[in-house]
Every structure is written in C-alpha cells, then in structure tokens.
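Below you'll find only one chain, the form predicted on its own, shown as structure tokens.
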Amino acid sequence: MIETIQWTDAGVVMIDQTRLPREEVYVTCIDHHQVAEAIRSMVIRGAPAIGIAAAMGIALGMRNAKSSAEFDSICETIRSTRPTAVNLSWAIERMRRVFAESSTLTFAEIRERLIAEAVQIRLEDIAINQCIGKNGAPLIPDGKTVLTHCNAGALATAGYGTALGVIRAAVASGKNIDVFAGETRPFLQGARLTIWELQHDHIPATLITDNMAGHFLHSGRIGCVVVGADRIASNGDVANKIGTYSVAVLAKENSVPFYVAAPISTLDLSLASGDEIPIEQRAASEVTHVHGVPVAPEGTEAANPAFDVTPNRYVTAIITERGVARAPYTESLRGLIN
C-alpha cells in the first residue's frame, strides 16, 4: 500500500506529491509550520489526507511546545492553509475536543493524547476508505470503462482511496474494468498521480485531456464516472477539483451515472447548498506555467479557482463508509449521520 503520510519519532513523514511521477521522495516535517507549508504548497493534498496532516501537524506542534498555551496558535496556523476541504477543519475540531477533554492531565499527558489521536485518525481513514470501496464496488458496471477526475486515491488519503478505492474494490471483486483519467489541469493530478497509482496497482488506465471527456462519454464506452469530494453540502451539492462540474454535466447529457465517493467527514451539513462553500483561488502561475515552463505570453492574466461545485441534480449517488446516499440528499445524508 502507498504510504501517503506517517507519524514517526523524527516528525511527520509524507510523500512529496509535487515531485511525482518523476521522483518518489519523502519529506519529514519537524514542526507544525512545515506541515502547514506542506498542505499549502500541495506537497500533501486530497481532502482526507489534508485532515490527517492537520491532526498530525497539531500533535507535532504540541510535542515541540513549551506549554498548553500554544495550542490555539498552532491550530490557527494549520487552519489558515486551505479553505475548501472541510476535512481540515473537521480534524482540527476533533483535536480541539481531545485537548478540552484532557484539561485535568499534565502537559506531557496531553501531548501523548494528541499524538495518539492523530495516529488513530490515520488508521481510521484507511478502514473508512475500504468500506467506501466495498459499498461502491457493486455500482461499477462490469466490462466498461470508468472515468475519474483529479486524484482521489491512496495519495489523497491515508491509503486505498475514495474514488480509486471504489475502483480498486471493483477490480478485487473480479470485475473487468479499465479507467480513463482526466489530466486535471492546471496541477495535473490525474496525469501525475492517478495514472501513477493505477500503474502501481496494475489496473489498466488511459490518460485523456480534460476536454476529451465529452467525446468519450458520448461514445458509449464509459459505464460510469467516479470522483472524490472536498466538501459536500447538506443538499448534496459537491465541491471537488475544478473541472468536475463540467464532467458531471456531460455525464448527465449522455445518461452516464455520476458517483461521488467520500467519507462522512467530508459532509458539511451546516451548509444549505454549495453556494456557501468557499472556493480556494490559487496562483495564476499554475495556469501560465507547467513545471516552471511558461506556456502563455509574459504578462498574461489568468484565473485559477482550485475547485468548482457540482449541483446535486447531476449526482447519481454519494458513496460513504456508512452506505450510499441518493436524492433527496437533505434526507439521505442526514440519515447517514444520525
């Protein structure tokens, strides 16, 4: 299994996803500022993996701290990194609860409790992804191609993956499928990461540019689309990597099921709709340059929203570790929580 992130005595160790697939390099963060920068610069990315990194960053910060008085500052440093993925704030709030419940303990005991909680979050994530895969595998049609967008695999989680976890589970169940991965401009997570993962697992995969999705959805070859999510509102609107909305509309037009695979921690039932989800804006240079090489004239203005929101009417089902939710999502998603 790909080890995306681990807690060690030396610090928080994570695979540097900005250097894949050319190099498989692991970095060790020795303080919470380095973890925060790893999240911000996308050394680690993917909603569940960001949550785990947040928890481990807080634990690491407190391991280095002089007193409990530093806890709030450490949490805010981590919180300020990326706004869209709700798993980050979910993990911070979970660590806050452990801290609050440990108020009568010594500082040394509090630190150990926080470290144990961060390690537990990672272990739980792997088990959750395997349950998502088990729940989603029956939805994947045998003998067809699955289209996915961005990377929602082991690299976006502690291991196994959400959308790719569903694909892995379908293959493990004996289904004869292959995968089309959209390249996912501008950061190329599909080209660099998803294809790398699928090759690692010997699952047949084909890379396509993002603007080829409509062509192949119309061809009849694709049996379903499976993507991950960074935040899901109570009505089933889904925030995911930019370009997901376009794929969902094209899938609907061509009567291809569009599935979202995500853990319960990605649900944000405090939001009535996706209109309330904050969308991260990233640097224009990610659009005007590829790996530092300019692909547009100097001085080009470029927009770079990192995510878009897919309205619930395009979502066939949302696959979680607790079951599969279908419309009306305001009822089915709340039913999974309660």
Ligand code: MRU
The other form holds:
Amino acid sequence: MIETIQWTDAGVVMIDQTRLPREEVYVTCIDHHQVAEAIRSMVIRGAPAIGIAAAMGIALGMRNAKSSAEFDSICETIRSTRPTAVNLSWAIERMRRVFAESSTLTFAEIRERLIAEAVQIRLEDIAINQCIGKNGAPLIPDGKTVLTHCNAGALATAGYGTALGVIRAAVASGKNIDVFAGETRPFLQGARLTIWELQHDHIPATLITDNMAGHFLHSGRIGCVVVGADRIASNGDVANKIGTYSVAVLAKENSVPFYVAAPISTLDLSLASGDEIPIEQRAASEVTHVHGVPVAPEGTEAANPAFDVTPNRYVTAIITERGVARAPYTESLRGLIN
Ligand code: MRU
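Okay, that is the form predicted on its own; can I get the form predicted in complex with the ligand now?
All chains and molecules follow, beginning with the one already shown.
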C-alpha cells in the first residue's frame, strides 16, 4: 500500500508529492511549521490528507511546546495554509475538542491524547475510504472507461482513496474497467499522481490532456466520471480541483453520470451553496512555468484559481461512507449526518 503520511517518533513522515513520479522521496517534518509549509507547498495535498496532516501538525506542535498556552497559535499556523478543503478545519476542530476535554489532565497527558487522536484520524480515514469504495463500486458500469480528474487516490488520503477507492473497489469486485485521467493543469496531479498510483495497482490507465475530456465524453467510451471533493455545500454544490466543473457540464451534455466520492468530513452544511466556498488562488508561476521551465513569455499575467465549484444540478450522486446521496441534496446530505 502507498504510505502517504505517518506519525513516527522522529516526526511526521510524508511522501513528497511535488517530486512524484520522478522520485519517491519521504520527508520528515520535525515541527508544526514544517507541516504547515508541506501543506502550503503541496508536498502533501488532497482534502483528507490535508486534514490528517493538520491533526498531526497540531500533535507535533504540542509535543514540542512548553505549555498548553501554545495550542491556539499552533492551530492558527496550520489553519492559515490552504483555505478550500474543509477537512483542514474539520481536523482542527476535532483536535480542539480533544484539547478542551483534556483540561483536567497533566500537560504530558494532553500531549499523548492529541497524538493518539491524530493517529486515530489517519486510521479512520483508510476505513472510511474502503466504505466509500464499497458504496460506489455498484455504480460503475462494467466494460467501460471511467474518467477522473486530479488525484483523489491513496496519495490524497491516508490510503485507498475516495474516487480512486471507488475504482479500486469496482476492479476488486471483478468489473472490467479502465481509467482515463485528465492531466490536471497546472499542478499535473492527474499525470503525475493518478497515473502513478493506478500503474502501481496494475489498473489500466490512459493519460489525456484536460481539453480532451469533451471529445472522449462524446465518444460513448466513457461510462461515468468519478471525482473527489474539497468541500461540499449543503445544497450539493461541489468544490473540487479546477477543471472539474467543465468535465461535469460536458458529462451532462453527453448523458454520462457524474459521481462525487467524498467522506462526510468534506461536507460543510454551514454553507447554503457553493458560492460561499473560499477558492484558493495560487501563484501565477505554477501556470507560466512547468517544472521551473517557462511556457509563456516573461512577465505574462496568469490566473490560478486552484478549485472551481460544480453546481449540484450536474452531480448525479455523492458517494460517502454512510451511503449515496442524490438530489435534492439539501435533504439527502442532512439525512446522512443525522
Ligand atoms: O490542490 P489539491 O491537489 O490539494 O486538490 C485536490 C483535489 O482537488 C482532490 O480532488 C480533492 O481534494 C479530493 S482528494 C480525495
């Protein structure tokens, strides 16, 4: 199994996703500032993995801290890293609850409880993804190609993945499928990470550039689209990697089901719609350069929103560990929580 992130005595160990697939390098963060920087620079990325890193970053920060008074500032350092994936604040809130419930304990005991909670979040995530896979596998048509975008796989989680978890479970159930992965400009998560993961598992995978999605969705070859999510509003609007919205519209236009696979921790029922989801804006250099090599004239202005919002009308179903939600999402998503 691919090990995305682990808690060790030496610190938080992560596979460096900025260097895949060329190099398989593991980095060890020895304080919470290094964890925050790893999240910001996308050494670790993907909503559930960001949540786990956040929890482990807080545990690490407190392991190094002199007193409980440092807790809030450690949480704020972690919170300031990336704004869109709600799993980050979900994990911080979970660590906060443990901290609040530990007020009668010694500082050494509080630290141990926070470390145990972070380790537990990682373990739960793998089990959650396996449930998402089990719930989603029956929706995948046999003998067809599945289109995915970005990387919602083992690397984006503690293991197994959400969208790729559904694909893994469908393959394990005996379905004969192959995968088309959009390359996912500008950070190339599809080309670098999804293809790497699928090759690792011997699942047939074909790389396409993002602008080929419409062509293949029209061809009749694609049986369904499965993607992950960074935040899902209460009405079922879905924030995911930039380019997801275009794929969703093209899927509907061609009557191809569009599925979103995500854990309950990605739901943000405090938001009425996707219009309220904060969209991270990243550096222009990620667009103007590929691996440090300029692909546009010097001084080019470039926009780089890291995510877009797919309105709920394009979403055929949302696959979670607690079941599959369909429209109207305001009711079905709330039903999964209660
Ligand atoms: O910018 P990234 O690589 O963190 O974006 C990742 C995605 O958009 C994923 O699809 C999403 O986080 C779901 S991961 C299970």
